[in-house]
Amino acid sequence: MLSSKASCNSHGQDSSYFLGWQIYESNPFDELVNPTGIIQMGLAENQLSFDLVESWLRKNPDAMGLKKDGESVFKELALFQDYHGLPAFKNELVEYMAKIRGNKVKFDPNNLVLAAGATSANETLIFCLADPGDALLLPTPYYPGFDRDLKWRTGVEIVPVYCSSSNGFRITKFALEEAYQRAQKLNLNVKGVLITNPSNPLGTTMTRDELNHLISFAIAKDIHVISDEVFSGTVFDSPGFISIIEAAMDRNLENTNVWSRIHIVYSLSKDLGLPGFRVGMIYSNNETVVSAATKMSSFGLVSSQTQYLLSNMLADKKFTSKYMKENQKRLKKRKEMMVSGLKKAGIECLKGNAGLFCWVDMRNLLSSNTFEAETELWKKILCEVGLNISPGASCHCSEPGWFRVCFANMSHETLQRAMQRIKYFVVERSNMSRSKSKRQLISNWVRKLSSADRDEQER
């Protein structure tokens, strides 16, 4: 009696990424109320600079109170607004996006479409670019939510571009071509390649060579490039961030066909730490895409009140400059704290320079080099250690033993506790392993001695 969409199980909710959240929610950590609960390290949320935003709000009560020059603009904002968005907000938004990119790129507000978060923006863009049964190439490992965001309602398929730890999971020409050929063998029409830059879950920015590989590949195959750049303001170390638009401009591609096939998705969820405000956007130089996406945006609008408040905040250039610098400084310090804590436990991380998480190498803790062993380890860390982290399999990583671990959604003290838990787990696991080896050694000696005794008696 229900639709196939309602009845099917293609949402991706059965992924270990989402299952970990469900288990966490049944027993969440609280320093006072539930100190033995599960610590949430699977949420890429930025709470490190929330105090800066709250301070600005206290100093600007008119913006918070929906006033202009002391006069209420509530009625103006509460009444009907079309889906093009408030011009003042879009103007401030493109300036902020340019600022993050060192003003090496300028954005036209007319090419920007607002959406209710990056989730909505990505799906809307896919609706504009592909039909059900078409395919997108995604480098692995990739954000587990893409299996929901890009596929569930659009009917589009994802073909992984397998990247390897041997080169730090960098995208290569060979990997792109291999994925494209694999899609063709499956009779899938490849419409584009989607990347996250900075990478979620790797916490790394893409190199100029990688971006050039992607652009050249898009030109050769006559396909789109979608760059999800929601973490662009979280880059806290060198090398710096290079946007796909900047890379295309450096190759003087503005007046070529590929220029209209390069698209950016962005939001204020990660950089400003405002996921609950649901502010996302699509940026494209393709007029048809902008027109279609604008019409579709009526299904997921950003409220006028939110736009008004944030346009005032982003217009305060002194605040945004201070916020960006301080936020990056805090992210770097917190990242170093977690890397140091894991290292003390004998666990290494992929070297990263961005994001709200680390790509953690726990291959040395696996009982075998299999994804079954990775799942076993994940369950122990989740249920026994009390840390909700995301296993590499949920990110479609081709190598077992890697995990995404978030560090920016908790206090300094909570992260310390998490590092103590993981260190204790590794020590206990190591002791058990040595004890097992010792028992095995003794058992072997007993068997040998027993065998020697029998031999002696037989003589």
Given for the second form:
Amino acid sequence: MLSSKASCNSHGQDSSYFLGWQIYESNPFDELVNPTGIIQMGLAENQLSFDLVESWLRKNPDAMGLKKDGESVFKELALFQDYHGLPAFKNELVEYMAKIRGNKVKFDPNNLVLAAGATSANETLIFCLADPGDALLLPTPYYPGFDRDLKWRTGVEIVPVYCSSSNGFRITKFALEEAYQRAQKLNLNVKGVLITNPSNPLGTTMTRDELNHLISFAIAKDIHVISDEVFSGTVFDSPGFISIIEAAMDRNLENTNVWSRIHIVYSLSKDLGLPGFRVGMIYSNNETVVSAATKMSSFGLVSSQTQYLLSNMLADKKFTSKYMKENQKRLKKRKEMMVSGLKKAGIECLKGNAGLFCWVDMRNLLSSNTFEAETELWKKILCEVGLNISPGASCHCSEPGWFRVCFANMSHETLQRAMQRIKYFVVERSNMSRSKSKRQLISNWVRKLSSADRDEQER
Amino acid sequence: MVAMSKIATGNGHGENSPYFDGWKAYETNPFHPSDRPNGVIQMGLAENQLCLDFVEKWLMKHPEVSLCSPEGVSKFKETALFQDYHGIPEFRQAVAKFMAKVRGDRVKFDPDRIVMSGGATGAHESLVFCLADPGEAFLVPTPYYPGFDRDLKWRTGIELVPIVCESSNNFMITREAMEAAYERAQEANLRVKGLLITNPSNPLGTILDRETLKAVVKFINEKNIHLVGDEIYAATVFQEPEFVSISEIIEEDDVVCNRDLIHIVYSLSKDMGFPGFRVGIIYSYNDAVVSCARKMSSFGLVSSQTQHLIASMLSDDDFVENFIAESKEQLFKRHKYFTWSLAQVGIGSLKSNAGLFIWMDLRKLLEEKTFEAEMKLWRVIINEVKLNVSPGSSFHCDEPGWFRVCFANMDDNTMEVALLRIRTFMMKNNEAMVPRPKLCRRSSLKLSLSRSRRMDDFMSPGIMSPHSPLPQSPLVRARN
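Please show me the structure of the same protein in the form predicted in complex with its partner chain, now that we have looked at it in the form predicted on its own.
Whole complex next, starting from this chain.
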């Protein structure tokens, strides 16, 4: 009756990633109203710097009020549906993107295509690059939403590139080649490799080596590289961020074939903390991609009202400089708070310098080195401890025991409370297992005693 | 060199149709009352500009809805973070209320069935993704909006099979035509999954009467196929007979209908004149479709900033009532004046009571009853009369000589200029001079999506009049 897309599960929403959200929604934490509720730590949002944006808005009411120099521009905006996007907006976006990359790269607004969020940008890019049945290589662990965004309506397959904790989950040449071979064996035509840099869920930026491996790989296999750089503005610590385009430029690849096979996806949802406004974009040096993607953007244009507001905001260079600096400072502080809070509970994190989350190592809390044990632990943490964190399995991690835990979507106090809960949980657990082993010792001793007694009696 | 996808390199985007050649002519020489008085007047764009002043006045009186008053700013964070694909509840409630009002409160809409999409463009595509697999087919009555060829087919991989409607009965949809289309699909080994109607019709500007709607509902129930009702022009009905929505038909006692087959596409682009805000809606009576479409809405959510604006606006009952009345009146006046003026020079059109355009009858001006003749006449209209109108063939009309002409996307002065040009042209014609079309080299009409015509700074007032259509990319403008 309905399409197979409607009747199957490839929307990906049956994953634990989303189930955790549902359970959270049935009992959400609130400082005043529901202090024992579940704290949402599964949502990579940036709530730390709104005050900066709000103060800008107060000083610039025209931007929100659909006015320019006091005159209403409502009509122009209401009618503006050009899929090339508001020129002023795109000009500001490319400057902002360049700024994030330390102005080491310049972007051409004509190569920028707007979309309704990175969700739409990613899907549109896949529609442009791959046919149904083709495959994309994705390093694990990766953002659970990709299973929907890249595959659902496009009919494309994802073949994971396995990364392991033994080297900090870095992408190796070997892993790329191995994944490619696996795809070949499955008779899948690999069209490209998609990376997220900075990584979600790892919270790390890619090294130059990794980027070079990827580029060389793309050259050798004649495939595309898509770099999802939505977290590029959340890099708060060294080493700095190197965009794929910068890495390619440093190898003087601008006039070679691979240059037109490198594409970037960006969005303002993470850096500026504006997920509700649905501002995503594709950047590509490939004319065919830009042309096709522009037409496809009709299916998800950015509201002109929003384009206008943000073009004004981004045009204020003083504001963007201040925002970037302050935002990064706050993210760093918050991350440190989480890392130290977890440390107090005896839990380590992958060392990271970006993103809105930590990649937390809870392997020593597993009852066994299995994904079943990971799920068991996750359920306990969700329902008993009251923290919605995302289990590594939902991110397709190949090793059990890792969890993504977000820190930027809550107040300082809430994070403190979350850390307390985790500490309490770990302490309780170790007490229990200590008293369990204590009880074991006592009962062994009792048995020994009673059997000695019996022996005596029998003698 | 590895290829892009077939979708990206093929023609499924539909922009190579001659339909867009007219836009090109307009883009290279757009009319402006003072700067370019001999430029081409855009009459191929179904926009509703007649009530924007009315809305603007309301907006200026309510700064808080734009979140730019002190109290508004405090709502900013909440709004900026809101990305729940269920949509802001107040937004859904306000839209449901508005949809009901537009139907004279004869039906109620459930806000929980309201699903967002990237304009009606996104809504149509998502619905097809929910209802049909690649290779399956939808039946669509002709003439139909050219954008459907892209919206319904391009990335979804489905086929469209036309239900041929004819001028002999004013292009009404008949049972026979539906049956014939269904059979044709069968013969072509296409599995029909649904039927799409646009009511009020684009390009006809007419509404479907009760009997026809019942016949359509009967037909889809018998064949067990979906019915998608594109009702984006519902509030543009400016004259009797009153608009009847599918939502009303399925409530009637004598109608037997499986509600799981019924879906409505809506948008604020035409009724309110807000195409830039990208407010598309899918309303389905099928729970599974609501659920699936809602997940898909992630690909085209309405900006929360816009949701907030619309929620506030449409919650103001007085504003809504006044707007609907004002819009009807303005459309009625403009339509009456336009059709009367055309009649004065012997140009007829299909009798219509809705929409932002008329279906103009220029059959008697054709050299011969062919589509080549229609194209020839069309080029004359663009190059000599300097009006961008849309030829019937681009709407898959089965009979040459019909043109869709938009009237609501310009101010009164521009309308006068357009009418003057038409009068002049018709007078020349009536002097027994067969219009000698200047030889138009194909290349001058070759479509090129050159970016030179995009607005470089739409803010600088010198470039265009706020009342004239802004030069925009062809296909998006063509949400007509």
